[in-house]
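Take a look at this one chain, the form predicted in complex with a further copy of the same chain, written out in structure tokens.
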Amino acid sequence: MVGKIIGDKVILEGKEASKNYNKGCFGILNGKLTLHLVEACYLLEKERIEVGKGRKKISLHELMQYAVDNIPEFEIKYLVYRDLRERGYVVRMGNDFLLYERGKRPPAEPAFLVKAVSERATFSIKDVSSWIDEAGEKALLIGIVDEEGDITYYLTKIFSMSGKVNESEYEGEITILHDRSIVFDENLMEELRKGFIGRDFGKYVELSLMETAYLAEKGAKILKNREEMDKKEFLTHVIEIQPDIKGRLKVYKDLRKKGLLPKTGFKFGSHFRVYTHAPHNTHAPYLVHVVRSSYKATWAEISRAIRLAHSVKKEMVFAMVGKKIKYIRLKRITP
């Protein structure tokens, strides 16, 4: 029997219907087999079915063109669907795709929700966050199709981190210059070296504005021109130089509370590299990039960030700062 195009579906009757459902779990079987155009193209490409429009059999080329004209982002969906099928998985059409573990099929539960996305689409952290919610118990897999049709998969989830670095209170004086501070106070210098905060600057210790802001909340005094600077005045000064300090500081403090020690991640293009233990000869396993919930970027930028993180054996984590902080990890995997 030749499958018939009806709207955005292909309807298959006769024994091909149950055969295609049984072998590979294609379509929805209800006497007839109703195939999504993505499924129908795949089966036609594999020469497992024939498809007709009116009385005329049509070619793969014609069916693909028909699908392009009728399904938004058809090529992107098709490339991801096809790739997963070629890898031997059962994939069901739903909103997006439902992917089963290797060897599994319904009535088992699908293990992944798969989103097929064009590299030309905009990355929006808010969308990614809501996709995670949508996936519920399932894991979220984002398949990005590049312009040449190659696909990169990102396993995406809410991430929890914790470590063993204790917090302390600090007494003593920090001298702010302009866009960084120096500690000339010997007791405080010693405490900071014990706490792995700041960086040696000759005989002294240099602090970033971020570290200065944190220490101010932990009891240290800020001096400007030998006079104590009021905390509010200090924060106004910092915001002028680093407008996004509030979000970053919020994440910095939250990470510290989890026993983690953030240091600048500038060399990796992220806000923080994060240690779980005292950073003497230990590896920082996470890169944390702080973003607002309105954050958007190109997928190429995200791809670069994740690829770089992996190349230095770190996990790439976006800290989405709203009322709460959501840590979202994207990890490149091969299904």
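Keep in mind it's a predicted model, so treat the numbers as computed, not measured. We call the rigid core the largest set of C-alpha positions that still match within 1.5 Å between the two forms. Positions refer to the first chain, counted from 1. Residues that one form lacks are left out of the comparison. First, how it differs from the form predicted on its own.
Mapped along the sequence, displacements between these two forms of 2 angstroms or more at every C-alpha, sustained over at least 3 residues after core alignment, occur solely at 200-203.
Given the form predicted in complex with a further copy of the same chain, state the structure of the form predicted on its own.
Partners and other molecules have been left off, which leaves just the chain.
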């Protein structure tokens, strides 16, 4: 029996309908088998069905052209769908794809929501956050199709981090230089060494503006030209040098509350490398990059960041700063 194109679906009847549903769980079976055009193209490519338009059978080329005309970014969706099917997974069509764990099929619940995206699409942290919400209890898998048709998959989730580095209160004097600070106060230096804050040069400890701002909130005094600066004056000075300090500081303080120790991630192209324990006992398992909810980039930039994190045995986490902070991890996987 030849499947008939009706709108953006292909309707199949007879033995072929139940056969294709039972072997691979394609389409929706309700007396007749209703196939999405993506599914129909795959089955036609595999020579498991024939498709007709009017009274004429059509080729895979013709069906694909019809699908391109009727489904936005059909070729991107098709490549991801085809790849997952070729890997042996059951994939059901929704607004995107519903992916089942290997060996499972309905009536089991799908394990993943899959988004098919072109490498040329814009990465939007707000969109990614919305996709995670849309996935609900399912995991979110983003399949990025490059210009050669290869696919990179990113497992994406709201990420929870915690550590065992305690916070403390600090007393003593910190001297502002320009884009960093310095501590000669012996007692404060000792506390900073215990807390792994700043860089110890023996006779003094050097601090970043981020660390200085944090310590000021924890009780330390800020001096400039031997006179104490109030917090407002200090913040004005810092913003002139580092305009995005407020967002970064918000994340820095939140990480500290979670028992984590953020240090600069400049060498790794991110804002922070983050330790869960004392730095001399372990490496930093996370890279955290602070972004606004309006943050956009190319997928090539995101791919580069994730690949770099993986190469140094770290996980790439984006801290999206709004009223609350959302930590979003993207991890490359092979399905």
